[in-house]
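Presented as structure tokens, the chain that follows is alone, the form predicted alone.
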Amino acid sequence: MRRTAALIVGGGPAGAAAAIGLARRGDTVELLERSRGPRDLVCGGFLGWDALSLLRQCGLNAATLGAHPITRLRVVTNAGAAEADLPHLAAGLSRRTLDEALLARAAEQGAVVRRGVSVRSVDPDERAVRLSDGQEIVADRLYLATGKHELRGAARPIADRPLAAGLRAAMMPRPADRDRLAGFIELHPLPDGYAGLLLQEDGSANLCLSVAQERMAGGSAKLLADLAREARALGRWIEQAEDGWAAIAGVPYGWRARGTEPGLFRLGDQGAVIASLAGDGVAIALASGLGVARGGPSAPAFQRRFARRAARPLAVAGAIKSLAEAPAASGVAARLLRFVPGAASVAARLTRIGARPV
């Protein structure tokens, strides 16, 4: 066993996030990530104005990454296709690109980053951390921000909520494809969820899908079926898509940790689960990891102050989320964004978690 001032699980926006902040400040920052190297997840891919701000804060910049700029949205239902302009910029940007960017900006900040550490179970009353070799660290101040994913000993208590599954795919399009959706968030309602697509940094298309859980019961190939039935005009971007299907179950949107055991913070998702129909999922884990790098708070503190801080755009998310499910609901929802378009930046608006456009 051996001791360390501050250990941050999870080398995503939130934790590398942290890592940043905490080693900028002085501190001795050790973070655990699983991966080897650069890799996509499900989650991500949309990055609003609060998110480029966040990263500016970090000391990146998106667009030297080459992300994608995105100023309009779209919302496509089988009636029809409506658009309009968002607030301020907004980007697409991987998630292999992003997370790399972070993790090396954190070991450059003088953060101890460790590639290939698999985290096995957490003791949260001591803040030890049982690796998959074996070995335990204990922590002075832990940090969790191990995404949607659940550690042994530390789960969120989401049994009673209602959960959701998320599926993503990459592709390059088709040229008239990519031209239509150059400068757009395209946002697709369906029954009991809705699909998201933008292009990326390398010209790629991101498509990612948020169903019930349930709907994953006749495993993914019917689900991607169905979808492409009652939802024509995504169905193209399916058929593009072929297979390379990532997935993930148990994702319990609306969620906050309200509160926590002292020296443990919950950072990103770990933290606040919002729906990622609002995009705001990265911003709110850069937030996290940035707020909880100010210090000040204990950890039940800092918990409680962010749960407070999420609340209003996670209702808000969640209210659009509900509204996108309706069928017809999500009818109404696309005239008034057809003929009132201000409607879009209001509810882009009510999403963000607070960090100034760039």
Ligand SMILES: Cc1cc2nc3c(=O)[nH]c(=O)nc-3n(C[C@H](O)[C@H](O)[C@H](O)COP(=O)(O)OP(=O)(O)OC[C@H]3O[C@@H](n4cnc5c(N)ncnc54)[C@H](O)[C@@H]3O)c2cc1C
Second form
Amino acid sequence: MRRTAALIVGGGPAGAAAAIGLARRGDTVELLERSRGPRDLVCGGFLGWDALSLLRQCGLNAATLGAHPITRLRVVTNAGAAEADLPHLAAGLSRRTLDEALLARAAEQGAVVRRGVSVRSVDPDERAVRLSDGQEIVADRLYLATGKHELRGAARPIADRPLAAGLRAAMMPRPADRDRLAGFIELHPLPDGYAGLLLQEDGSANLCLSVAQERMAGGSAKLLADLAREARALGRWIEQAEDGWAAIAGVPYGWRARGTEPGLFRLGDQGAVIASLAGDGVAIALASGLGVARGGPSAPAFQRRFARRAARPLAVAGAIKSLAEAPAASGVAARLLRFVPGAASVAARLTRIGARPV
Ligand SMILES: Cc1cc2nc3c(=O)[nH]c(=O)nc-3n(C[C@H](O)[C@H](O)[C@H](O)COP(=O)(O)OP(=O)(O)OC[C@H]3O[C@@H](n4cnc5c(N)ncnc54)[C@H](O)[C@@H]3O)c2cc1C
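Hand over the structure of the form predicted together with the named molecule; the form predicted alone is what we had up.
Below, the chain from earlier opens the complete complex, with every other chain and molecule after it.
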């Protein structure tokens, strides 16, 4: 068993931003990330203007990383498509590129970043973690940033919530499809979910969808075949994706941690999970990660601050999700987008956590 000052478990945007913020103010920081090298996650790859600003506060410029600029929203239903301007510049960037850049930045700032290290369980009262090789580390301050993945001993109490599943694939689009997608985030509402499409830094299209977890019961191949029939425009993209789908289940949209144990900070998706349709999860992760370096040392005070800041974006995103998923309502929403200029802009603004660290 060894002791350390600040230990971060998970090197996604939340954990990496916390490492950057804490190391920058001079703390001794160690971050444990189970992936050994670059990898993609089930994520839409959409970065809103708040995420772009928070990235700059981490010392990174998304444009320099090659992010594809996005200025417009397109909603596609079987009845047709509606388009609208976004209020500010957004971007498409793969998680492979984003997460590697954040981890490299954390190391540059002086954090010790250990890759290929998996935490098996946590004792929240002792702030002790056990690694998969049996080693134990006790931390003065422990930061949980494992995203959608539960840690034994510190799992989020989400069993009685409706859960969602996600699927993601990337593909090189046909030239005509690429031209049509350039500059857009394209959303396809589905009966109990949605699909999102955008271009990434290497010209590939990222197709990510989220559905109620029950729909995965027959397996992802059946789900994709069903969706291709239900949403015709989406079907063409599903065909292009062929295989190479990654899946995730157990996503508790709308969940927030309202309290925590002393010295134990829950960051990113471990603290608040926004409906992914809003495309603000990465911003929330960054805002919470950077926020721990700003406030005092009290974890319960931080957690309450984080829960308050996340309340409005989570509630608005949940309401938009319900609206978009009701078959009759999604047609209405698409018409609203077409005939009420600014409706998309208002909705997009209300679902942002904002560019200020928590
Ligand atoms: C279908 C879907 C689409 C989405 N699309 C978007 C989008 O377009 N834009 C957006 O902003 N947000 C989107 N989100 C939300 C976004 O992906 C999350 O909110 C964000 O990734 C949370 O960041 P995080 O750092 O908390 O966790 P994660 O990004 O999940 O990172 C957690 C890290 O912890 C590591 N880890 C896990 N367990 C362990 C362990 N035991 N030991 C060591 N390391 C561990 C993992 O390897 C990973 O690197 C989407 C979510 C879903 C489900």
